[in-house]
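Taking the form predicted on its own, here's one chain by itself in structure tokens.
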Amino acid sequence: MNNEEKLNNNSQRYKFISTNDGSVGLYNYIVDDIYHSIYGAREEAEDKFVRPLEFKKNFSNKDNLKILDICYGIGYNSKALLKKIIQTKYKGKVSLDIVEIDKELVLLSPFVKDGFFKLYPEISYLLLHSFGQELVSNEPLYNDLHRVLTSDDNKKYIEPFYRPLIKKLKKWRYINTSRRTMKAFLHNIYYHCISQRNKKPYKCLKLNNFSIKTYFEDARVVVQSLSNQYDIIFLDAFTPSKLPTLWSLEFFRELYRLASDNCMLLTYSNSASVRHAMIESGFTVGKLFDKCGRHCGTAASKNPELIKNKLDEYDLGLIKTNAGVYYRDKNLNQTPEEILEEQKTRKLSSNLESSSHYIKRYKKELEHHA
């Protein structure tokens, strides 16, 4: 059984963790990896995925904005972007496609204490409006989520506004159809959290301008079925060494096909192999820096002008070493173990310089020219 199958079959898949900015993160037992930085799940999303977009400059003039969020998890990247869209009073249409194999996490995402709800309750309302019907109509899934959301052990991780409402939801489900139940649930959120904020015209959020779709499948299957030209793509999969399926050359070629001419693809990974695969796919690639000036990820685009910090001589040299050997997944259907083994074999037979030797050599050359 591979990691993706385990995600759907293990009841003890994750645990909540508190992060330093007050938002809630997750740790995945199956993959043995964290979904979010302990330094701050919300701040990480804003720093690595939203701030580098320079949204007002690069995207606010579009009439239709198409977004693809791969490995949505509990939604911090999409939520941070929706916050930016609301902040800038963007007037166009927004289409958000969510790809996440773990359905429970997606349905859990509007309820966790994420740091957005107090000032931007519209975000969780938009998410629930789009996929909340699944919550009330899927009995086994609803029972699992109800247990998680009402557990005293999880109390500090769930947005306080929702806990009493979730308990009411159980009663409504017994006396109403699922559609009427969700309508009542959404009405409560809108009335108590949003209607007062929308009374002044300049604050009014046109909820009908947002379209959100969810795809609960292997991302490799999903991207091959899509035909949209996306303006923004987030790739937030588990680390390449743990889940190489979403970091292969073939996967990035699919993302290149789906990218508009002025699309920005953002990921937290600084991996030389990932950057090499992006370049081989046709992207111009650059580095991301956080607000403290530290490397925090990678940006890619078909339009070189959108890449603010292009890869420098050191980065390009590293790509040519053993560390830059990218993953291959010829038919986009291999297991993680097969992909890792194939890459290992190519590395051993490549005779490329090791990354450690390259780094030492590069430092010596710098000292020599200093």
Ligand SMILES: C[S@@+](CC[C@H](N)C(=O)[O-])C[C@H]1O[C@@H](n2cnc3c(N)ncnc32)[C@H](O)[C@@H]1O
Contents of the next structure:
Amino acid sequence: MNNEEKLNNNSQRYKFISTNDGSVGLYNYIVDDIYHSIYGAREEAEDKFVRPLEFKKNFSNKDNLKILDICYGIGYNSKALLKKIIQTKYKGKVSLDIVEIDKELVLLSPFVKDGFFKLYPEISYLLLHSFGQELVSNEPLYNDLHRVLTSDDNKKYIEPFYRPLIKKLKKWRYINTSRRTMKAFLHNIYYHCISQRNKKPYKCLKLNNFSIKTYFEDARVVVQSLSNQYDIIFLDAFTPSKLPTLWSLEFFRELYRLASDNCMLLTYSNSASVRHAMIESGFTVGKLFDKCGRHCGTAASKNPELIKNKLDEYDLGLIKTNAGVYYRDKNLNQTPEEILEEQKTRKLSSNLESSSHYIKRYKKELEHHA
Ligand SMILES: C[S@@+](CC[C@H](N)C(=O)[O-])C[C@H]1O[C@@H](n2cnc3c(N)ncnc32)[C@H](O)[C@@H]1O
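Please give the corresponding structure for the form predicted in complex with the ligand, as opposed to the form predicted on its own shown earlier.
The complete assembly is shown below, putting the previous chain first.
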């Protein structure tokens, strides 16, 4: 069994962790990687995936917004964007396509303590509304999820508002049909959303303006089946060197096909090989900076005007070193091990300058010109 298969089959695949902004993060045992930055799962989503969009300027005048969230996990990036959509009082239609191999995480996402719930409970309501039937119609998955949500060890990671409701959900499930169960459950949450305290933000959220679709499969298979032209694409896969499947040249070519002319593709990765694959696919590529001015990711678009901080001479030099050798996945079906091995072979036979040599040489040349 390879890592991808293990990701969906192992009941002990993840654990909750607390992150520094008070929101809940996850750690994955199989890939040995965190799902969220320890400095804050919510802040990370806002800093790396939403702030760089400059939503008001670039997207708020569109009638239709098509979003593709690849590697949704427990949904921080989509939630942060939904918050922005509510904040800016965006009135158009929103379609959100969620791609995630681990279904349990998606169904868990409305319930976790994410730092959005207090001011924007309607985000969680919207997600539950979309995932509702899935949640009650799959018995084994439902039982696993219920165990996670009600375990004493996990209590502090679950939004307090949901704890008593989740207990009821279990009871209702045995008394009612699943449709009625979910209706009653959503009814409670709906009234919470429109309670006096939340009246104002709720006004901006008309449920029929949102359509959410879920794809619970390998993103490589999903992207090949899609034909939409997306305005916003989030790519939040695990670290490339640990799980390279969603960072190959062939994968970025698919994303290029799915990107509208003014689409922005965002990722947290600063990797030279990832940037090289994006450029090779046709994108204009730029760097992201966090609030403190540190590098925090990469933006790509077909429209160069949307890219604020284009890669500079140094970055473009780096992608020509051995660090810039991108991953290949010819038919989008190779195992992570095969992809890593193939890249290693190409690196060895390429005779390219090493990145460390390049960095030293570049610094020296700068000093020389200073
Ligand atoms: C870094 S985490 C994403 C965190 C997420 N954006 C969030 O806000 O919680 C990476 C996610 O990619 C998913 N994943 C890994 N391989 C995948 C694949 N081939 N297709 C789709 N999802 C995959 C994992 O299950 C995991 O949830």
